[in-house]
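Below, in structure tokens: the form predicted on its own, a single chain.
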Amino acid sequence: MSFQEGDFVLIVAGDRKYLRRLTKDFSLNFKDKLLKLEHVLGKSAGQEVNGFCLLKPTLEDLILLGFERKTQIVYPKDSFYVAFKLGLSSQSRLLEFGVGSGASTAVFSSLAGEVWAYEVRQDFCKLAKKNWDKFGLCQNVRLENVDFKEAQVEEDFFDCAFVDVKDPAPYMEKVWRALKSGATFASLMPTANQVAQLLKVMEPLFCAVEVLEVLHRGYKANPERLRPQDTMVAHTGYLVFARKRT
């Protein structure tokens, strides 16, 4: 498919990436190079124009370059791995609360059949919806502006759960009741003491508990001087996984 007005395009110039929407006033300057709307319309993904490589953005590109945020997002390096560990499929009904900017929800939504999402802060609900609507994402998400403690959910209803709140411990009994037997639970927390507190509460409710972190180190893609990037996305949070015991 060729690029049309209104499309989002990922533009690669040297070692820089730009996510832009093709509007009537679109233009991009990089060093001594200029890219305008008429240069892009009708071109196909992978074509190079005036030294710019034109690509269709992936979900990761949309999240990292296009999502607005008020707090640190769940990075794709974590959310993609969580989705894998949860075993998401078109038959999965996922419980999520602590939605934030909606980045992790967008990842889960692309794989799950249904996502039931709860966010206590109204401003975060509005921001998540704005991000999803901007890119046409999360059509299978039911978002409620409510603390999960107050949410009305059936028991043995969800195939898996992801929790991203400051203190998950007070929610764990309700999460356990909402999950099907043997279902997978996942959570992300920034500090070790939060993890330790959660593990104590989880002990009688869950089995097969794992705690890990995902480190992501990029390399400079130059065959003459291949070496790590000067900076890296290292510790963003501890991931806790477990299965519901009955």
The other form holds:
There are 4 protein chains.
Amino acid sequence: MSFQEGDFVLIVAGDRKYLRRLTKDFSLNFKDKLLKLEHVLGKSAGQEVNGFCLLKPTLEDLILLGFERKTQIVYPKDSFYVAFKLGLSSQSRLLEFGVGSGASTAVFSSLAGEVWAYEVRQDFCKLAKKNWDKFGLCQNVRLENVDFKEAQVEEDFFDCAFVDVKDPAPYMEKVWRALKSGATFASLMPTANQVAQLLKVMEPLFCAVEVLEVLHRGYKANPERLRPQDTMVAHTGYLVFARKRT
Amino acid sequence: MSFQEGDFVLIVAGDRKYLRRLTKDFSLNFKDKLLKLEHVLGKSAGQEVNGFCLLKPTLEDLILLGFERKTQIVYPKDSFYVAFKLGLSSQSRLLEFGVGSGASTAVFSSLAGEVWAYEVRQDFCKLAKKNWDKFGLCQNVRLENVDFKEAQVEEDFFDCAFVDVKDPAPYMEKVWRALKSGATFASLMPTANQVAQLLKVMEPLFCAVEVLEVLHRGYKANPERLRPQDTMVAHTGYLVFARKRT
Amino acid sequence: MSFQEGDFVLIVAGDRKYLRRLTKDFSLNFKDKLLKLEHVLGKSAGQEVNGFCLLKPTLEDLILLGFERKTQIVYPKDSFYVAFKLGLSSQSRLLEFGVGSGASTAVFSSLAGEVWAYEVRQDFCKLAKKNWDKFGLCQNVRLENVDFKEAQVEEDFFDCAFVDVKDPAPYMEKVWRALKSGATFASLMPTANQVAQLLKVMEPLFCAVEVLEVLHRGYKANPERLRPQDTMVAHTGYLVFARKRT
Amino acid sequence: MSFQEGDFVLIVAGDRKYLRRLTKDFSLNFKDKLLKLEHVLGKSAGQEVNGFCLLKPTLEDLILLGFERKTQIVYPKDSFYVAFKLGLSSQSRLLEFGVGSGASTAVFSSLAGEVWAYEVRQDFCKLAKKNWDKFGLCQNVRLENVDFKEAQVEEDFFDCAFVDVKDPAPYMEKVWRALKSGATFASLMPTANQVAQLLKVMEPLFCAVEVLEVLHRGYKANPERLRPQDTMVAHTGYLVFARKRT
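Could you please show the structure of the form predicted in complex with a further copy of the same chain, as a counterpart to the form predicted on its own just displayed?
The complete assembly is shown below, putting the previous chain first.
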């Protein structure tokens, strides 16, 4: 592929990464070097131009560098793992609430057949739509601006569910009813108190309950001085996984 | 779905999980309870029978509980993340070597369009095939019993590559040539020395190089006594990611 | 120093360590090698004899290899850090309960002026005394076989306190009264629930409250294949630190 | 104790900590509150005044908040553990180089009988002295402004050694000779390459070699919302421990 006006391009300069759209007024400065639209148009992905490497962004690049956010997003380190734990495939119908900035939905949507997404806050619904539309993502997502408590959903309808709200415990009975027997369930919560409360509610309804944290430890990629980064993201949330029991 | 003879079933009993095939002589003991074939046939996924919860296994269950292994496999915690970092989709043609027990291939194959897999050891080729065939996986995988050094591959052919061999450095120039410009690359290595050597070789050929470790910290899912597990897997390998530069 | 009959010796053979007393019937087998009393007597610390390296044990060696235990001990990774956080010196009078196998007391006693130790279980008192006497430790420790709830202690008496009981929350008011104003406080607890309960009780009584975990990640010390150990101790307990506020 | 002019005081305000000297012009603002010298003089440690809690600083407070630094210091999380691994006591004669800002020396000096410290850079020698003198620390330290390579030291002289220089490998034979047989050794290094090189040199000279990292994971001390801090210090250095073999 070669880059055209309107495309998104991931630009690597030294150890920095930039996600940019190739608009008429595109230009990028890094140290004393300049990259302009004319340098990029018609170039192939992977080409190095004037010290800049031009790449097609991955979904992770879009989320980390291109998604606008109002609160903390679900990080790819977490959502990539959740996607597989949920067993998502083109046959899966996924229930998700709350959607927030739409970062996790974008990941799940890339694997699932369809996603039914609920978000109580109107500003988040708009933000998520904006993020998805910008990159042409989530065309199999049906987003509704309603608290899942109020949502009209059939029973035994979903193959899997992902819940990311402040206090998931009060939703669990409704989630349970909406899921098919044996369905996969996942939730992300920042505090240990929430996990303890959720586990209490889940005990009679779910089996195969697991709790874990995903930690990524990055390194400085210097072959002569290989060492971990000085600081790391130490916490995004606790992940809870389970299967609906009947 | 309801369980039939020949199906694989994931059985949860207390905090233990078993992956079993429903053959004529199937039976499972846990503590003082017994589960027999007649208890399972015709039951729905998710149903609890005699204290056993019956589930359809996920890909992770198949790999962790059902794959036979001769050496350490690539753990799902790593391969799930790699799958997304590689940007796998139904359009992707993936290069993978060495295959080992076929655990990572099974993950990548579920997302990629096609996988071209190379494994120098014949016993590993047989083992991988056996693991895949047992569960009907990897039908889009073309496995060849040859060292990738000797493999006949076109240039600019692959969208992405995953390398899991003892010493990847000497392969890197050939990998580079086999990849399309801008293609994604990932490798898993157990030692820091290997990472340092690989980084040295990659520097002139790749950009956007990242090194990281994925750590999962499990918890005891007890709402009254929430706490991390006493021990954890502290190391499987260092992951190196990059993009082909031209 | 040279080893005499009756001494404790730390013997390193390959990557194994043994703590042994030099009694008349001492002997040690490792692979096909034999170490006998006559090989060790009169040798200097550090000497290598027949492939065995003979060393004077450190306090950590005594605790990890020589202390008998009925329950989990406080690991040196935790107690070494606590000792400094408490600001122990020869001027410090430390309050400690419960004592358990006496492992943390042995560490604190090596720095503090005096330790007043309380343990409700008689079998633990005996075990701790046995461990200390075996190695001549803890001569500045005054151990009482009583629940700290029942202990007769003066107010404003201690410079620092370490608490390691199942449920520290109900003890905190008495601990607070027994401490001098500004005194240092530390506690170790296995579960997040205990931490949350303790923090609630501490809020009006203490300041400078900190919660943290100490994690040690070990490596295989092979210069050609440097890599983390496969597994690690992932949890011993949460540490809570604070200062008495008046 | 009660605070006098000239004293150092640790002031806790909300979740912030300040280390300040009580000079004539002392004052501290936190949010809309003001603390002045007259509020502090004569108050006892631990007293709360106007929302500020007044405390006697621990050694950790002095190092983290009071030591001036030009490069990264040895963090207490590391030096506290090293101090015990070295088996420091009032009988120990410790060899240390390079000293840097003097943070580790301050910790070791509080336990060891005497410390012989070597630092090649004159500006570091001055800085370390300044840090120690400010708080009246390290009176048992004999600091020399020389590369340890050039230092005149007796053989079989030291009970223990701590080495914190960029490339410790070339020093190891001299360190070995300066140590008594069986002596304890520790070193801190930021990169995996240095560790690999050091291990190679140590193999014929030392036994009981261990490599590990100390990681501290902090929590937000909120009883209703207990959770790890968002970020953590992910790397200070690899620690190598060993015993001199003869």
